[in-house]
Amino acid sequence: MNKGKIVSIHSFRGGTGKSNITADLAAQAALAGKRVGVVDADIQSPGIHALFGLDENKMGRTLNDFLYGKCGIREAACAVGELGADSTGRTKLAGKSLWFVPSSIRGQEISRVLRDGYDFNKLNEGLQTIIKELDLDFLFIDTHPGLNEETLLCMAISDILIVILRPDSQDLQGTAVTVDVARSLDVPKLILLVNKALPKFDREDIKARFEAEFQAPVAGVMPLTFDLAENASRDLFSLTQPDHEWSLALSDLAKTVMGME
């Protein structure tokens, strides 16, 4: 059997919608029958746990515990389908093969990471181990924005790198740097995803313009929508509103990722 693919979702700046896209992308893959894992590698500012219905009291073991030798990586993985009874969207994941490894949201644990760092080889070891132990088809990694040792490692071990950007001048400059770094690391598959595009702009025009500028495929152009903002990370938007234009664009992205060899 082929080794599961590591898919890193990254952006140069914060606020691009990275965590929402990562969580919904993983959910769509699980609904399609794939065995899926998600790791919150944004250890300095974790947030994706809210989308999976986790709070500090439900979290149990975390990625931090694994990195500091307190548990195995499998012990930090929780089955998302067992957490969804309190939500419309997550309920659809009951019985699906979707696991999530959260980062700690305790201030003391975050401070330790910022002060002492951690062994990046240990992180790589954990990612490879969880793919094998859970027999995953895909492992999605929600990375920390910007470029640091952690994100460079995630890029370097990725089979697929999704770089999210907004149609904003600062995002464009940062994305250019990110794309150059990814190419220097020989990432096998690099795709761009434009998020929060204003409805008044033609999406096909945006796609063509950015593909020409970065010489990389744009897998989709996601619309800016207040409906997603109103969701406020309470649930998985593509599961609660599957016919919404944002959800349809996300579904197309999931099909693209799952179709990559």
The other form holds:
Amino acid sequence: MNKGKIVSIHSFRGGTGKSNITADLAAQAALAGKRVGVVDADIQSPGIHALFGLDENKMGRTLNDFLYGKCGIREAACAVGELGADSTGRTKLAGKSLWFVPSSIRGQEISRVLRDGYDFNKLNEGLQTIIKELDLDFLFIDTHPGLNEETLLCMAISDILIVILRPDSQDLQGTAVTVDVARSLDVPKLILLVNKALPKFDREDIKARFEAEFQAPVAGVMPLTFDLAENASRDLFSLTQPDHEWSLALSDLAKTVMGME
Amino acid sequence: MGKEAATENQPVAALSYSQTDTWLQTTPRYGMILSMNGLIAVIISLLIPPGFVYLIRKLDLHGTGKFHYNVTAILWGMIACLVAALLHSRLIEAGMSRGQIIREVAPISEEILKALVLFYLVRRADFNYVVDGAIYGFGAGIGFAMIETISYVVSTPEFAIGLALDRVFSANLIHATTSGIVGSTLAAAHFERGSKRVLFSVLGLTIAMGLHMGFNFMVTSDTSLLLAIVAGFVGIGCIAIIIKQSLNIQRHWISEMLGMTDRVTLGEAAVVQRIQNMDEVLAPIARQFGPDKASKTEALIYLQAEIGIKRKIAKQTADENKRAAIEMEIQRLAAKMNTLRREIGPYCMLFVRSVYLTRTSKLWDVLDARVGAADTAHAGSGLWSALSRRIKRPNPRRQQASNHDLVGKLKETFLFRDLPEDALEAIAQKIAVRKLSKGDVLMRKGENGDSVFMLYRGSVNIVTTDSLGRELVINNCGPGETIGEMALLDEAPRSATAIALVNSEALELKQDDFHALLNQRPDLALGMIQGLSSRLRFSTTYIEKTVEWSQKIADGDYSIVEDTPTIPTHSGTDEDKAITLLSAFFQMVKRVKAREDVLKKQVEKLTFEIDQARRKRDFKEITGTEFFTRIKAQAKHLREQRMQDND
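Would you generate the structure of this protein in the form predicted together with the partner chain, following the form predicted alone above?
Zooming out: every chain and molecule, the one shown earlier first.
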């Protein structure tokens, strides 16, 4: 089976660069000619929409609307390639098959989710539907950090799980548990990705030791970079600065993901 | 080729150029050379023309032309004549008339043939300017005409002497003039670019051919011999004017380019400017320092002129390869100049520089004012003027009791070695010899210095201490070098400590005695200045190196520290010495870097530890819920379903 792979991007704690990596990964896959969907499943603290150039005004239907039965999932999907380019990076996505399902950024709607919760089966059904309707090759899910219930669901239904961590002890401890849980959920493919590694660290050393510790492949050790911080989630960094060290590492990761059977 | 011929029945005096040329039809009678008349004619043909070349060469004030290229040009002219003869006899065989050849072919073919050697010479890196081109061209023309004249002479033995004489002063000079014009325009063209370059070359050749043609027309139209000779002298005059004009241009170049880049001082440059009054410069030098120094000074002045001209030429040369070749040539000349300067010696050099520095320059006034204001010289204000006056007069002889041993030693010190014997004898009386064992301190930093030392034997390290009290070698002195001379000029304490590296011997001269000597012999001060300025040059090199190395270290390039020796040596150039001394400091930098590298390696390995007990506890907490079991089952179901869908 090559069609409709679900790739969840997860990290135990926030601030690992998860949204950036998810958006750039999806963009790279779309650039490579794949049909790609991105779902912002971080309903409690959405963020990835900014990278695709959406704000409250531009945002139409959202995942929240779908979960509460206000629309079909297809209606909540926004074609990024047709949005009309408004930045250097996103210009390159014009005409590409990339759809994005945002989470609502309205305070009211977020608090409703937190208060009432939602039907996990509905989310699951939505994901399956959008894959079929848009004939997707890949569906990337930006998950909420930690190991709450909706995240566990996303993990459970993933074909590929990418766990992002920073080389620090808190991330390591949480990632160890995440990896154990993912294994318990029989996730077929599990990849680790180290981000924000300080330049002074020996990256080969980190990769080797993490692989030994977690018994899982480390797809890359990406550097901490001020350039990316400066980007401040305004644009897709791997598209604006394709020759940057970080972008090259991300592009390698994209190839790894796309090459996975 | 034959332009004119003697008609056999005319007397020599009335010999005129006529068209009834018999030369090419007449078989040369080489036997005539053995007759008295023939011999004299050949001698005239061969000796007078080179005399013209000599005269023209004398005009080259800056002496930039090379003798061997003159010879090359003349020899080529001779060959060109033989080639032309061959060509023209072929054309006659082919049916061309003699008149046609003389008036139409020869001016073109001969000018081109003569010019070939000039095309080669102007391209050489040691070629200078229009003066060179004119002189070489003149030579090529003379060479050509010499052979031509001889071939006329052997063909008309009857009028041999007359023919030789009139040709030498007319046709010969015209050949030299036209080629001289070609040479100078080719030289000028060489410093132009693109179309201008071609234009200059073509213009020169055209003018030469035109003049040649005009002359040939004139002499083949019953013109008087006198007119031909006048034409010849007008020609040589033209070349002289061209050379004079170019010399003026070169003179500007020299003053423009002879700057401090070649370490040619203002005084020296001023002397070079007065190159036409060379005798004025050299006569007093010969009187004061002897003919050897005078001839070396002369060579030095010519060399400096050539360097100035070459610098300008290099600047004007667009082609990079050629410019590089000229730069190489300049470096070679500069090295030669430095050798000459050393041979001439500091005292004579100071004299040379001061020849034109009298009232026109402010140097002595400035020194007067400075020394007067500082009030450090016992001689007080006016010392420098006195000095400059003194060295222009032969010094009065003073008889002193001599200490031969010490005088011999003083002769090996850089400070005193150029002084005349009587001065050395005076100094020797004041000298004390200090014998040092290895490790002995000659002088100590901070002490009041009241004497200067000249190292005669051994090796002494000049050492200072850093804020932590560690020794840092800042210089190393070998035999002949002066130590502590600063104490003689200022009253400040010793700026560094001097420690004998091996068993050594130094000559000590007390400050008071030194000042007394200065009053008697102001020229000693000039030697002191020389010594101090060489020390200053070393400091400059040292600082340059420090900046260069620091820059490299800042860029993370430590390669410079790797191979340099740490043991100081006092041999080699200022630069070698600076490198050796600096390496001690940069070895420290290297150690710091090594330490830093070790630290860096430690942080590079990430330290992490996972609490395995907590990991298990957290895992159980999450997976132990009913929700988890349900979701796991659901996920399994979902996957199976998708598998089926895909199948």
